Each structure stands twice: as C-alpha cells, then as structure tokens.
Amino acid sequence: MKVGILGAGRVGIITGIALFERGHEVTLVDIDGDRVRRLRDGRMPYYEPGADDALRQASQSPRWAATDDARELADCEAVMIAVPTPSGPDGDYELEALAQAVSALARVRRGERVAWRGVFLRSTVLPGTTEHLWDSVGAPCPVGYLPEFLREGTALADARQPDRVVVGAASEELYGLARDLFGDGVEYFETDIRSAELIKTVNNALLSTCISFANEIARLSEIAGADTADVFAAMHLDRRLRGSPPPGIAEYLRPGPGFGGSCLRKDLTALAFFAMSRDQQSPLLEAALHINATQPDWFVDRIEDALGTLAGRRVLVLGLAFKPGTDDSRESVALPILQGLARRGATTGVHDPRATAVADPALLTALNTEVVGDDELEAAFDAASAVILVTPWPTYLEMLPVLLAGRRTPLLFADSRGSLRDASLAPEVTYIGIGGDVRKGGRR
C-alpha cells in the first residue's frame, strides 16, 4: 500500500526504511529542506549501522520519496506522525511539533481528497495526547496510536522484526490497518488509545528503574565491601529475570554512571510529570531519576579520591554517545562526567569513534575539553593521568587491553561498564569500576 510519514528524524526513517522493505511505497515528508534533499539522495542525515546501504538501495526505487510538501500525502492509505516530542522545562512532553504535524494534515484534509484509511501517531506522547490534539483541529479520519520500540544502534533490525506491535485504537478498522503494514510473523498487541499511549511511556520507565536500582546496589555493594559483580552475576541466575533467549530485562540490572540518550529520562520525567499533574505520588519514579542524576557524579568522586586530587590532571574520557552503535550523544552521561571533571580542576580530551563529529563544538568548547582524532588516541592515552571508559565502543575494547597490560607508567583506569574487569593489567595499572572494585595491576 502506499504509506506516508510525516517526519524524517530518526523513528520516521527508520520506519519508512522498514515498510518499504516489506513491499509498501513509502513517502517520507519533513519540514527541514536540507533534510529532504539528502534522503533523496540516498544519504543518511545520522548514524545508525545497517541503514546507509540500506536507505540508499531504497532512493534508487519508485516506490520511495521525500518531499517537504504534506500535500503529498493525499494518496496514501496509511499516515503516521513521528515527529519529536522533547522533554519541557517542567518535565511534560514538547507537543508543538506535532501540533503542527496534526495541523498540517486536517489542512491536506480539508483541502485535498484523500485515501487514508487511517492515521497513526508515532511519536511518544502522555495518555489522552492523541485524542486532545485530533479533538481540537476536527479529526481528519480515524487516528490510532502506534508507539515505537526502537533502540537506537539496532533500531533498524528492531524495525525489521519489532518483538511485538502495540496499535491503539478504537476500531477493528485501524487494527486491520496495523495488521495490514506489518503483515505475518509479528506478534500484535491491540488495545484502547490511551493504553497503548501509556505501555510506551511505562516501557521506558521500567528499564530506566532497573538501571537506577542496580547503580543503588551498586553503591551499597561498596559500602558493605561485598563483590558488586558476583552480586549482580549470580542475580542474573535467577530464571524469572532472563527472557527466551536471555538475558531479558537482566540487560538493564547491571550498574553503570547512569542511563542517558533521548528516551529513558525523558518517559520517565514526563511519567512523574503526569503523576504529580493528577496529584499522585511517583515516590518510585522519582528515586530513580535522582540515582541517575547522582550517579555520574558519584563516580567523579571514586576517580578523585583514587588520585588524591584532579587538579592539574589530565584525564581521557572514551566515549561521547550515550551508547555504542550511535553518533547521539543527548543526555550521554559522558557531559555531566566532563562537567564534573572541569569542575574538580581536569584538563580534559574526549573521544568517540561517531559522536565528536557531530557534537556541538560550543557544547565541548563550554566543558573545556578538547577533541581528540583517531590518529591522536594512542598518544593521549600515553598521556593521561586516568582514562576513563563510558561507552564501550568495541573499538575501545579491542584496544584497551593491550595498552593497559603494556603500560609503563601510572595510570588510572576508571571502567564506568565493567567491560574489562577481567583484562590483565600491567602494574602500573589502578583498576576502579562502579561498587567498590578496585584493583592494582594483574589479572582479577
């Protein structure tokens, strides 16, 4: 069928990508001219692994546009929004992009004949969002809800074979539209608008937690002097934690300096936001963000107190993105890392094999840090007083192990993820990881 989306961020393009690989035509339609200009050169406006050859095979077909004019959308049968919804100043959803993205299809509606069968939003949004917006520019066709579930660094497999489809809506009509997109071999979950408006706010909310109660344990782990990862090893035994296959929602029980990207704190800000507008408690919501907000800190003070002082120190921070596989470093915990480090007086150099290109030079210039290019790593690694791991890119993991155990004079290495607990030192070499572990040279 032919399908058109309106907004090419990341979810819309990830999603037109997915729906023309399953035989649809796809539209894709963006305010940003730039933008459009590039998707119909076959050119992806971000990183994300697979979706560069993957968007260019789709440019090169008919059944594939970009286009900065709504009225594009007339003729297709199925409409979704996914435009972004930023987190505000008071912690609610920024809803004026798809206000106008709402606006901007009951004015194709009003003024063009059109085939839709239906209109999904796709962006994330509070419950009762969908129906207030429609409500309120005279609904143009039946609406649905359709959250996505997309993990940037795999969103595109995610997209490809999504573990379930979630569609509210009000109608056997949309649900058969759903059905109709996705086609066999999906599991669907079919429910009430707001319901399905909630499953995706709550989703992100859940796995923010377990990250935050792992940091809390892991905290606790130091204090009482116990293993922190034996602790959260031998958890992870337990069969009521791991999915089919593992390691189910286990993968978010590890500890770390705290959850970061575009989605995590922001669904579970706005959650509490939504709890406290209808004066509830969210006493658990509310732990959970300020362990994460704490945690990055928290961790600057092991690093300190593990070399006496950061004043006059230089220290290497690996890592910009809030996660290996992406160039996105919004909320990474890898900026409050660095203000921490500037303020305790650090002379700090980040680097990130994706990230530093496209990161806001004023951004990095305010946290007085410097840049440091592929063919200066080795160099300012030489260089540093401590090296600290925040995103495990698996360019770091290959080449950290050798440096270290190879290393002739001191260093601090502070291992934000744990991922080389396990690595020979050499014994110049002073290991911290998050909870107490710490070690001086050789093996664990």
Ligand SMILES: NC(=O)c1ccc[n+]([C@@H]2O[C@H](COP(=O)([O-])OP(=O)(O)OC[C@H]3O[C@@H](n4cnc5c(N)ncnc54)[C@H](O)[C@@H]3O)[C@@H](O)[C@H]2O)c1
The other form holds:
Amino acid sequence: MKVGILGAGRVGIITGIALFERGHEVTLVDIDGDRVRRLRDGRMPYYEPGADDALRQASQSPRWAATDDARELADCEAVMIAVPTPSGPDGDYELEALAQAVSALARVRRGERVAWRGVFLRSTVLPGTTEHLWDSVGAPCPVGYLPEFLREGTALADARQPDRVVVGAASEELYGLARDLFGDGVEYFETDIRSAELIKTVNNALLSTCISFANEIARLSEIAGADTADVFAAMHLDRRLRGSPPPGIAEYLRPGPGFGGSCLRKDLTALAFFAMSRDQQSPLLEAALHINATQPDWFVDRIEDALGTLAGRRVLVLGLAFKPGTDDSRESVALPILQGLARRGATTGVHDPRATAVADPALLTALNTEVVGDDELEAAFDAASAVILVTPWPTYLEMLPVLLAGRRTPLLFADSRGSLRDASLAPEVTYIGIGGDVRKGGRR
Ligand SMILES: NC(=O)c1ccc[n+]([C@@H]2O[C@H](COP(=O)([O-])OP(=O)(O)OC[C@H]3O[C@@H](n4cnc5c(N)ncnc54)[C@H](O)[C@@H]3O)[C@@H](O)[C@H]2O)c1
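Provide the structure of the form predicted together with the ligand, given the form predicted alone shown above.
In what comes next, the whole complex appears, and the chain from above leads the way.
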C-alpha cells in the first residue's frame, strides 16, 4: 500500500521505517527542506539506536521517498499526520503545526484526485481535537486517530512490534485500513476517536503519576530514616506490579530526579488543562506535576547540604539527554539541575555521549555550563568536587565504578537514580542517592 506521513520527526520517521519494513511504499513529507534532503540520502536527523542502518536500507529502495510537497501524497491510500503539538502557555497543546498540516491536506484534496481511504492523526491531542480540526477544513475524507506509544531509545523495536495498535475511528473502513497498515501479529484495540485521543494522554499521565508517587515516597522514606532502595525493591516483588514479563509498571515506580522528555509533562499538563477548562478538578494530576517540578531542586538541596555550600564548587553533571539511548534533551531534568546548581553558585560542566553535540547552543549558553568532550571526561571527573549522575548511560555505569573506587581526593557522588548504589567506593568518596541514601567509602 502507498502510505504518506506528514511530519518527519521522531514519530514520523520511525513509523515510516516500520511501515516500509512491512512492505508498504512510504512517502515522508516535512516542511524542513534540510531534513527532507537528509532523509532522501538515508541520513538520520537525530540519534535513535538502529535507525541509521534501517533508514539507509529504506532510502535505497524505490518504495521510499521524502519531499516537502504535500501534493506527493495524493496517490497514497493512507495518510498519517505526526507533526509537533508542543505545550502552550496555558498547558493546552499548541495546534498550529497540526492545523497547518490539516489545511495542507485539504488543499491537496481540492487540487488533485486523491486515492485516500483515510487520514489518521498520530500527534498527541486532547479529546475532540481530531474531529474539530477535520470539520474545520470540510472533512475531505474519513479521519481517525491512531495514537503512538513508542519510547525514544527503543523506538524502532516499539514500532516494529507494538504492544497494541489503538484505532480511534467511526467506520469499519478505517479499522480495516489500520489492519491493512499494520498487518497480522499485532493486537488491535478499536474504539471511537475521542476515546483513542484520551487513551494516549491518560497512558502518559499514569506513567508520570507513578514516577511522582515514587518520588513522594522517597521523600517520606528519607524522613522516616528507612532504606529507600529496600522499600522500593520490596514493593517491586508484588506480582500485581511486576507485570508479565517484568518489570511492568514497577519500572515507573522508582525514585529519581523527576521525569523529563518531550511528552510526559506535556501530556499531564494538557490533561489537567482539559479538566480545568471543563470546571473539573484534577488534584492528583496537579500533585504529580508539583512533585515533579520540585524534585530536581529537592535533589540539588541534598547535594548542597552534603557539601556545606555549592558556591565556588566545581560540579560535573553526567547526562543531558532525558534518558539513555537518545540525543533528545527536551525537558530533561538535567536542565533544572544545572540551573539549580548555577543559582547556588556552582561552576558546572556537562557531558553526554550524544545530546550535547546536538543541543541548542543558546540553551547551553543560558545554562552557563561548559560542555565536556569525551576526551576531557576523566580530567573533568578528577577536577570536580561533586559529580552528579543524571542520565544512566551504559558508558557511565561501566566507567564510574572504576573511577569511584580509585578516587584519591574528596568527592561527593550524587546518584540521582540509585544506579551505582552497590559500587565499591574509595574512602574519599561520599555517596548520596535518592531518599536519604548516604554513605562514605567502602562497600554497602
Ligand atoms: N517523541 C516521542 O517519543 C513521541 C511519542 C508518542 C507521541 N508523540 C507525539 O507525536 C507528535 C510528533 O512528535 P515528534 O517527537 O515526532 O516531533 P518532532 O519535533 O521530532 O518532529 C516533528 C516534525 O514535524 C515537522 N513539521 C512541523 N510542522 C509541519 C507541517 N505543517 N507539515 C509537515 N511537517 C511539519 C517538523 O519539521 C519536524 O520534522 C507530537 O504530538 C508528540 O507529542 C511523540
């Protein structure tokens, strides 16, 4: 089948590759000409494990095309829209790019004979948005909502073998079109459009609420003088939380510096906005947001307490990406941590295996931090009074046990996710984790 995707970003490209690998003919459309050229040449515009090779292979095939002209979608049977819906000033999604994309399709429909059996929105939106936008351009063909659940870092595997394909539609034809797209061996969940829109946002709201729950419990655990890691380890033994296969929801019931990334806070905020705009209270969502907004500073306070003062101290932050396996630093907790350190007078340096190289230079300048290159990392570690592990990239987890065991001058090591809790420490090293987990030197 010929499939068109409007918006060649983190969702659009990966969806395109997965559909190409299922045998479809894929055309990607993006307004960014530079991105289109890269995609034609088979060069990924961002880092996602495995995607470089998969894209290179796809781009050598006549079944793969990239363009900035939406008219090239006219002969596609299925069209998807995966443009950004960033957070607006009130917490609602900004729909500008989506409205432009929908209008572009309406113009194609007016000017050309189209083969479209249906259009699916994939961008995350609030209930009612798909039908509203579609009606505003005269509903040129059937429309449905097909939420995307991929996780950056494992996006290709998620798209190749999704847990489920939720299809929001109002006709059997569109459910059939979704089945033709994704084929057999996939679990389909068919529902109406508004429910599908809500399912996507609610899914992320649940994950982020779990993280905030874990962080609130870590704060209580610290006050109680309990062993926070043991509290969570025992919680994860509950079969109802472990899932099959593990870790299930337990993966999100772990304390840390708070959640980041382009989706979780945005979706939680939009859902709270949705409730508020309909005179409904959403105290749980508000609390989850509040805990998350205060968690990075809460952690930096622990570091300041342990050091006495941060003023004039040199602090190395390990990780800028919002999680390992991506170069995406949108809404990463490293950002408020770096800001909190600077506010307290620390001099900071930040290293990331992927994200610093592609981060907006203006953002790094605003953070008043120095980027540490791969070849400078050990020297920066030696020169720092404190090192904070923010993004647990595998390379840090390999390198740090050696450096922490061999350290000869005083160091505060702040482990924001408890990843190196069991590492053996030189006597000069003080370890702090989340939730009152503190020790000096030795083995646990
Ligand atoms: N990133 C994720 O992990 C993820 C997961 C699930 C859902 N989503 C949702 O998917 C949507 C897209 O997110 P993303 O991370 O892929 O965004 P992105 O910023 O990576 O990419 C969006 C692309 O759309 C292009 N674009 C903007 N306006 C356009 C237009 N009018 N016509 C054609 N192209 C246009 C941009 O140039 C960009 O290349 C958002 O609503 C997001 O919330 C994202």
